[in-house]
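Encoded as structure tokens, the following chain is the form predicted alone, with no partner shown.
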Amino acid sequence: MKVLILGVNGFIGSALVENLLKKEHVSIYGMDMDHDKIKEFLSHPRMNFVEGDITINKEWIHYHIKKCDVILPLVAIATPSVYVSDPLRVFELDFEANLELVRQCVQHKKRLIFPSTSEVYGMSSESEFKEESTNFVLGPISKQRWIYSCSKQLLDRVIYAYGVQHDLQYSIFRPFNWIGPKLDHILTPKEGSSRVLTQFISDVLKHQKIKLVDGGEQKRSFTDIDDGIDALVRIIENKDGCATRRIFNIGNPNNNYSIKELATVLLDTLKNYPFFKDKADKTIIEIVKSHDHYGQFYQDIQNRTPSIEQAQTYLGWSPKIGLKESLIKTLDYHLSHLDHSLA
């Protein structure tokens, strides 16, 4: 099986590479703008990597879509601050550039595995989100943070329509707050522009305050990357067509914590690392208003709990890793790779 992964050096892409290269029947063709997260795999005989940009290196991509069996376009902007500060850039990459890839999969009759997002459900008031029945609820046009959700939602609809009208073989997966090693670069995130866990760890290491937007009461279902990749590999393998033309929430409803609770559990966990205990003890948690933190174009989601019945039924998958274990794995990786003099 030849698998094309665009955005292969990202959080999901790099973890997927590590897993797929253990399978002797899989060869990987990957593109990204950097290779720091996959450098240990570049010499592998079944790993083929080229440094490039999906908006520029279009001939290489077109050739490899024709060549490969399964296509995973994992390139997207997925940080809330950019949704509000540069919404057109989000639309151009997350929708327009990816739409071109979808159409090439249709043209060459290739199997597409597309990363949607838990954000598509928006501000739905349902207690758990279901792929087939939950209504999407987004804010007004003036709240530009929804351009990411809307771009992903429209691509989901386009992919579904290509399946109905042009026999596109697809699977759509919706990650719910995947966390783990290599999530981001711990010492480089900018305030508000990284994912929440990375930002909190960075805040502690840099002796900064942890900022809870609007009190941090928003709940998220945190999912360990290993659980997520397990589900994604089952989708790629697609035994007996179990994943064909289906949408899957990939999340852990048992890890449903508020952002405030995440901060508390993280600090408690950090105190078990002798070098960082003092930093965790001295970290101050501060409440800030979303308007001040993200700007006037921001709006938040209070609940984001997935129904995982589809994944359980068709993939035989259920998440196994709790939040505390996932945080320990994440901290073990990042802190072991950290120059303590920089912390």
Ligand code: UGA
Given for the second form:
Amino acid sequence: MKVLILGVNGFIGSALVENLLKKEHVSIYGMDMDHDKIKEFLSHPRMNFVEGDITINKEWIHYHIKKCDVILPLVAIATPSVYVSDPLRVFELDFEANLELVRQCVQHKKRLIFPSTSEVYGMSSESEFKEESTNFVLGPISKQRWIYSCSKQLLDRVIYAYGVQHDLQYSIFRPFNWIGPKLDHILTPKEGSSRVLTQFISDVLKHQKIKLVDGGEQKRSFTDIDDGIDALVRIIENKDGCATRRIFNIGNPNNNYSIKELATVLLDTLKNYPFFKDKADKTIIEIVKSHDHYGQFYQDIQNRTPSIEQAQTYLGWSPKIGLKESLIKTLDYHLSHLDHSLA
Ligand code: UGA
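The form predicted together with the ligand is what I need now, so please give it after the form predicted alone.
What follows is the entire complex, opening with the chain shown before.
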């Protein structure tokens, strides 16, 4: 099976490579602008990597869409701070650039596995989001945060329509706050720009305050990357067509914690590491207003819990990894990779 992964050096792409290369029948063709997260796999005989940009290297991509069996376009901006600071870039990359790839999959009759997002459900008040029945609830146009959700939603609808009208073989997956090593760069140069777990770890390391936006009562269903990849591999394998033309929430309803709880569990866990303990003991938690932290174009989701019935039924998948275990894995990784620059 030839698998094309665009954005192969990303958080999901890099973890997927590690898993897929263990399967002897799989060859990977991957493009990304960087290769820092996959460098140990570059010389693998079934790994074919090229450095490039999906908005520029279009010929390579077109050729490989024709050549491969399964296409995963994983390139997207998925960081809320950018939705509000550069919404047009989010639209151009997440929607426009990906639409071209979707159309090529239709043209060449290729299987498409597309990353949607838990954000498509927006501010729905349902206690559990279901792929086929939950209404999507977004804020007004001035709340530019929703441009990401809206771009992804429209692509979901386009892909679905290509399935109905042109027989496109697709699977759509919706990650719910996947966390783990390699999520964002821990020492990101741009302050306050990472997703929450990386941001909090980075705050502790840099002796900064942990900021709870609007009090931190809002909840997320944190999902370990290994559980997420387990689901994704089942979708790629597509046993007896179980994933074809289906949408899957991939999230862990048992890890539905508030951001305030995340901060507390993280600080408690850090105290078990001699390297982090002192820094964690000294960390101050403060409450900030979203308006001050993200600006006026931000709006938040209070609760976001997936129904995972579809994934359980069709993929035989259930998440197994609890929040604490996931934090330990993430911290172990950062400790072994970054301590030299943080001491
Ligand atoms: C994320 C991103 O949009 C995507 O990565 C993804 O598609 C989707 O949701 C997902 O992974 O399911 P969000 O959950 O808001 O959105 O991402 P974070 O930036 O990690 O924020 C989580 C919560 O923590 C938000 O309520 C935010 O306001 C809060 N936060 C963030 C803080 O309280 N303090 C911080 O320093 C950073």
